[in-house]
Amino acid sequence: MLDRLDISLRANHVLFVILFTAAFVFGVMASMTGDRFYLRLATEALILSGLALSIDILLGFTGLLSLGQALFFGVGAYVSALVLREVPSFWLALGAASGASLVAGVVGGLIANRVRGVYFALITFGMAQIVAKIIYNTRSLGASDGLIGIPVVEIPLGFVTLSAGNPLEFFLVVLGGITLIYAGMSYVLSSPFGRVMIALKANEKRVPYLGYSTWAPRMVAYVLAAVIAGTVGGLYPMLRGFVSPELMFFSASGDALIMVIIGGSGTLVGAIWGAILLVAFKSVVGSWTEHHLIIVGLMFMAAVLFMKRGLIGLVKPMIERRLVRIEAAREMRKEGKAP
């Protein structure tokens, strides 16, 4: 019989399949109509959803509020850009971005995991601000102007070669990458070690009484979130052709946090839905008024006050009840009790 976590994860999978299908159909239709702008915008939304998903791993499952997650996104973006300017190789740039964010995640985790609560949030904020300021004042990294002139790369996938310059092809590559990240994290969270990570949010003080360390799962969660943020950050210069210190500013981390809250914390898929909805909302409202951030702020306040489980929390319980009924009927058939 499935427990509550298994049912919750399966409901997340249903919502992700819906999202994947809708995204795929949107990409094909946008390509057929020649709408490059919205296809590029959707690709950016998917990349930012990876950053939001990394925050959800910390906040939604281990109870760690990071206010500087954009640090690793920016590290991945800058390392990828530097590699691409020297050697235009997709896999080399993405591997370098992941490796750099892994190292940064280990160093940052050793510092941040010494404290708890609001002090953890402040330390993550401080680290991001320090690194952003260093890059902002480093002329060899473009200083405040950032790095420009990132070449368009080919993406060899064994049986076929795609191009980052083709809006549909790169959109599908990013969609596939987000799918792999979601699947990998779902597997980790459903494992025994993942359940220990989740237990930290429920009651960290009781975890040692079960015979488990609290430091190790916190550290692993932090490093995993850093690698995910850095990996999707490595895709950003391939899309936009430039990087800037603004990718590490608090506004980037704040936007990703808003995406998680609006979509639904502790669901993984909610972070992706939230990123897509917020990017689309800012694009539409931003075309009407330059004061769109006021509306985004009001929307965030409404989500906190009236939708504590986010938008996903409005539909997920219905899916969970349906899955419970299906599982109960399956068990009855196994026992020969079904009519």
The other form holds:
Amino acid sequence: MLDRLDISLRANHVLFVILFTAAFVFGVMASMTGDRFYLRLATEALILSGLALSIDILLGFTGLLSLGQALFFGVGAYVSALVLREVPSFWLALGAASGASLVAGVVGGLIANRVRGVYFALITFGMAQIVAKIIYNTRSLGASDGLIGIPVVEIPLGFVTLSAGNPLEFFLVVLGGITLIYAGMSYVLSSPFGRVMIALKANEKRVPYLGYSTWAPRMVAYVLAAVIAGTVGGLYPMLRGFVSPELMFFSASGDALIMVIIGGSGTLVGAIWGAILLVAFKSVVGSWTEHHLIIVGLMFMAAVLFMKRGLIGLVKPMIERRLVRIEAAREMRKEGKAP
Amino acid sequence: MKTKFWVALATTTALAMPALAQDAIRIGVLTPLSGTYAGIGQQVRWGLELAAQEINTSGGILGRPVTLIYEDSQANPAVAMQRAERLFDVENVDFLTGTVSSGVTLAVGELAERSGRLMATTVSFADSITGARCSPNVFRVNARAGQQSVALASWLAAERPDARVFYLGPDYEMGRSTVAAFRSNAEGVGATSVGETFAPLDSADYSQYFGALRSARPDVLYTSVAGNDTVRLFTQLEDFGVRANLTVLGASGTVTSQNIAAIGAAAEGFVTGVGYSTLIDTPEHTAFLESFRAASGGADPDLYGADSYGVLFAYQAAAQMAGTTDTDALREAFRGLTWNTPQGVKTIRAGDHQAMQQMYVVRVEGGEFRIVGNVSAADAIGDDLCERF
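Can I have the other form now, the form predicted in complex with its partner chain, not the form predicted on its own?
Shown next: the complete complex, the earlier chain at its head.
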């Protein structure tokens, strides 16, 4: 028997498969028409979708509002950039970015998880601002100018070596990475531990009565989210060839939050759809008028007011109903066959 | 659905581009049209539009008209890089200009190099752009921080010999580097440094620094704060009586036409070194000033507007000399290029791609800037620190 969480996760998988297929077809077609810009823009959207996904783990499942998630994205990006400037190795840079964000996540989590609710939001916001300010003023890290001079790397995957300089190859690498992150997080959430995380969002006060610690799952969720944000952050300098303190500013965290809300929080896949939508929308509207920020703001307000479960909320119930019917039919067949 | 749309869009632009490129010379303008620096972006826009209009009515460049294609950099390098890629790959621009913050100029310069295109900044001050971090594809037609400091230091040597100088900068990279640049120039002409302090951006209260300032007994104060910070610093200096017997010097951006009215009488006597002043008295400049005011609805050009106006004429001169818009030929033509601007003749130094130009020392008198001195282009330029080419 499947419970509601299983059905919900399966509906997410359906939406993810649609996204993956669409992205794959788009990538191949864009590459065939010789397009560079839209492929690289889509790659950036996928990288940012990792950041959005990490926010969704906190906001949509654990019930923690982080206003400074870009901190870990930035830590990953800076560490990856610094490593790449010395040793142009993809795996070393990515490993260092993950490791650094793990450490940053543990330190940040120990501080932020002492408090709840609005105080948690403010502390995450403050930590990101402090670190961004420090980097903004540190000359050896490029200060306000950021770091440039990051070489194009080769990506050895064992059976084949791809290049971050080739738009299609790097797009596929990032798409693969996001798929792994999505699959990994879906697995964690469907595990008993994941259910404790979700219970925290539903009713944190009751969780201790069921015999579970609330601190540990909250901490693990926070560190997991930090590592995901830092790992995708490590991909950013490989795409753009530079990093700047703006990557950690509130505008970056805020944008990622908007992606989650527009896409639909608590679905994982909604964050990815939201990221693709927002990046595409900002790019098109941004070229069209300089008042694009107003339009994005209005869109965000409309999403909050009229689509409480985000864009995904419009189609997900439909998919869920169908999955329930299929499941019910299967149960019936099973019972019919084994009298 | 969305995928189809993107592919359709990409295909149509890819098909449309070569035909268009034959007709017009496409200049990408990546400048802040929204946010903190939107005021600078507006000046850049006025300057470029006026120049493009004048070039187009007089026959264009190599017989082709000039088209300006704008993208909003939002003064955020992460956004600017993406927008620059769009200009290079989708809009297929021949040349890029308009970048404001030094971080954006440096990052986009690297992209220009990868894309095999040339760019020029008309605004960024950081010395490193045409110094330690120079690029063969990046040019600068405005005066860098070093040129401004040299001009100001030469005035200091003539008017306040053996000055005791106190430095007060905004506490971030730009503030620290402008103070360091002026300090070394001032000490080079015999001034004594008696102290320096850095105040956070957007400080509301500067009086906490006045104790250190007074006890150091300087007769010159150098500051590189900008915008509303200048308004607060100057009015507080006046209110606390610290201003008496003190000559206040500053960076080009400290007192501008944007904040001079708000500072009021406290700006009186302020001296700075700039590459442009609305009081330049030449027939070319008078004509420029008139047409700029007509195009901007009455607003005066500032250094950003004037330098941006000039960059298109540099491009025109280089393209006509090269006879093509091909990157390598154009780069050669730009090196050592001499061309006329409303600010006078400018020359791009081949060694580091920095424009050499006459620098002015201006002073606020009666609420307006007056030119009180100038430094020749050769004296202001400083050493060539670029090692890449």
